[in-house]
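The chain below stands alone and is given in structure tokens; this is the form predicted alone.
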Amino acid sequence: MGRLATPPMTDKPIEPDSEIKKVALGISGGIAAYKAAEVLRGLQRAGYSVRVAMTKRACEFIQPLTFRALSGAHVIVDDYAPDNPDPIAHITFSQTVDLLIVAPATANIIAKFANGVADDFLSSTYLACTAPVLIAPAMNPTMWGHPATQRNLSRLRTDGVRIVEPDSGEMACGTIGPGRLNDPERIVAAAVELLAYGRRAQDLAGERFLITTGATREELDPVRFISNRSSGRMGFAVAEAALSRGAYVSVVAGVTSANSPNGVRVARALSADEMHEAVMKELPEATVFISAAAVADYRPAQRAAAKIKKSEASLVLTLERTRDILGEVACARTNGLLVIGFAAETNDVLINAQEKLREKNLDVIVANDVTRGDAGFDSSENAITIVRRDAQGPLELPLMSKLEAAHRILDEIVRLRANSSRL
């Protein structure tokens, strides 16, 4: 999963909406519990009101008094405790907030959430919560990789829970591997993003997305190939965003260095021909096709059966065109299929994108300048321009996380569907 962009942590509030959002911060019992104080302060800097709930085991690592001092509100550990001012706190606490965050989320609390166990205040709060849920797991690498934990995480993703994947590094126990709590700033960034887009939840329910991503490889011989620098991050970000908004998502991926999002069906295709075959097989079920893959335009006319030896001063290759997957999909569209393409350009970005939009008869094309050092290939951020066939003027967007850019692209799909329903 691609990393989320981190907003600057300043004392100036970041207001995603005009009204102050309310966030419930749950803390479960792990050594990373002390980092929850940084998460709380980051949420406050982002302009949110924060209430805190802790498990009893979390209190063994850091005291509730710390969070009461920072939040200015009672910290709930046990709703049956004599000092609890609200006897039905798990209901009022969870159903009056805009977001529930659990950081750190231990293997134990993840298992409870996934299986509907409600034997303490935090797990009861989760079951009663009507707001979006964001968790940031933290645990020993062996526990993180255990099939039971991964099965529980998969179930939570299916239930719509957003997960900030843990970092890799040295743990408190001395083990090195994945499982360390992600940076508090990144957890806050995920919260900001989720609160900003929470109102869009399930607005793509019923849509079936087919997305291509990554690079293809066209072989010269058994050792060498022609390819490009695509990481697959942008296509996977679109897949993650579409899944979070209720769509069914299938991805045809070439070679990628980014991780595919959980809950998305991924088919691998190494060459342009393999990607063409996979796309055409999946296309009849799709309602939206997004071509984010960097498909090679040319391939060697002949592939050598053995490694080409360095025997001459120069080597001349004859190349031939590969299949135009995007063009063929656009020509074969039926039943209201929406077709969106990408234009990764190095010059005349907008002009080239507009020409591609017209030539291939696309609904939308997403253009970006891949020569920028802060965006494009293998970057967690992108600066895109969305060109619409049915609208005047391109929509130029500033530098933002690829996941946020993906949501802006999906907003265009929602708009196109709304416009078509009025016709």
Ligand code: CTP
The other form holds:
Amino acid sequence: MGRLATPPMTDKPIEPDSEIKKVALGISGGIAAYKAAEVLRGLQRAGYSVRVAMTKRACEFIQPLTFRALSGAHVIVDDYAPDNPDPIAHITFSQTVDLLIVAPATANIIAKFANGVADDFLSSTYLACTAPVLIAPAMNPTMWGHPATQRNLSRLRTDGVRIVEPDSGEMACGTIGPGRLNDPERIVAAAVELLAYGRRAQDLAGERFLITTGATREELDPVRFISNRSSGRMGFAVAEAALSRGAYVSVVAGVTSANSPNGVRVARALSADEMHEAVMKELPEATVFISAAAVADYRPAQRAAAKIKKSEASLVLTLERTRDILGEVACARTNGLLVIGFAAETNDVLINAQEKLREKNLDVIVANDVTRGDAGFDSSENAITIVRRDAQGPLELPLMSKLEAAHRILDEIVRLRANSSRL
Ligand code: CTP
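What's the form predicted in complex with cytidine-5'-triphosphate like, now that we've got the form predicted alone?
Entire complex below, previous chain first.
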């Protein structure tokens, strides 16, 4: 097994370790195979040593010689080939690397990985691999959307494989939709993240997380409601990250379009009132409360029992304040409960977040600018700023996956715990 990476305790940006990491780059047979050369170059620029494995079909799109020249090493296609210098290459290759990346990953190789089929060098390597695995799928949009492919991907996620989702756009076959290999730079960035923090210690073992996520829905009548654009992805990412670091995790979810991670307990609560009730019920067990839900601040003062009919030219709605769940939790905290809030802002992001941190008496507030098109609501990425009550400046992080952003928030929790145990 690879070495455990220590979680970062400082504000330093992500940097590859000083020890040179070894990356295995697998290439399967799709038109995007030529882009693997850019992935290889990017990995080398990031300071990694890269070995390449290709499927036979990949060799029809691009010659192994290209990768041999770029990597300076033999490219393995078939471990039975007479020119293969290692007789049990799929074992030595897979168990001496720090990361296995497959880019592009075709529907076929994904299906093989998901089902444990090991009928060629790359699929045997996957099965024998003890390092983290990252795949970047690329295929025709219909193949991508097929329930069989989605089922295989979900199995791989459960098995711990990291997936760099494909882009949407015009494909080589002329169709438009999701399936285009993601940008090589993004694939390299995901590899750097995974190598730096992929195997974090179980540094949250013993903590019990209570996390709210998603939007609340405040009903006007039996068919109408007031809600917001939150997808629940950020809260679920925090849940997934905390679970992987050994915490027990319970989520109170409002309306969400994202999938909840396996292994996490999820209670549903649609309105702000229901969420308040569910949180207060679970709170006595919690050691960390993270309020990632976009809770409505106001709800209709009255819910009509029957559908409201149109009559006048205008309709005035009277709204009343909901209870501030986060504020109440922070106010009543006991026994070292850590309380973390979120501030989704459109302007004066930092000033507003700092004010909320003070007003609500929080340990940490995570601020983000929801006017950015590439981050925030319903996006798989986020650019967050972590504002800490006990630390000097805010920690402004670049655009990264929500899962990685979640890990950075958790790093703050680990730091806070370490500081309080020193007091
Ligand atoms: N929150 C909550 N209960 C509410 C409203 C918000 O728990 N009724 C939590 C959110 O989950 C988030 C934080 O409070 O963690 C956001 O703080 P808040 O000041 O309520 O932000 P906004 O709702 O955006 O308020 P404003 O419109 O004043 O900016």
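Here the structure is a predicted model, which is why all the values come from computation and not from measurement. Numbering follows the first chain given and starts at 1. Take the two forms, find the largest set of C-alpha atoms that superpose within 1.5 Å, and that set is the rigid core.
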Rigid core fitted, then: does P104 show a CA shift of 2 angstroms or greater between these two forms?
-> yes
Can a Cα shift of no less than 2 Å be assigned to A406 between these two forms, given superposition on the rigid core?
-> no
Could you check whether the CA atom of R299 moves 2 Å or more between these two forms, using the rigid core for the fit?
-> no
A131: how far does its C-alpha move between these two forms, core aligned, in angstrom?
-> 6.3
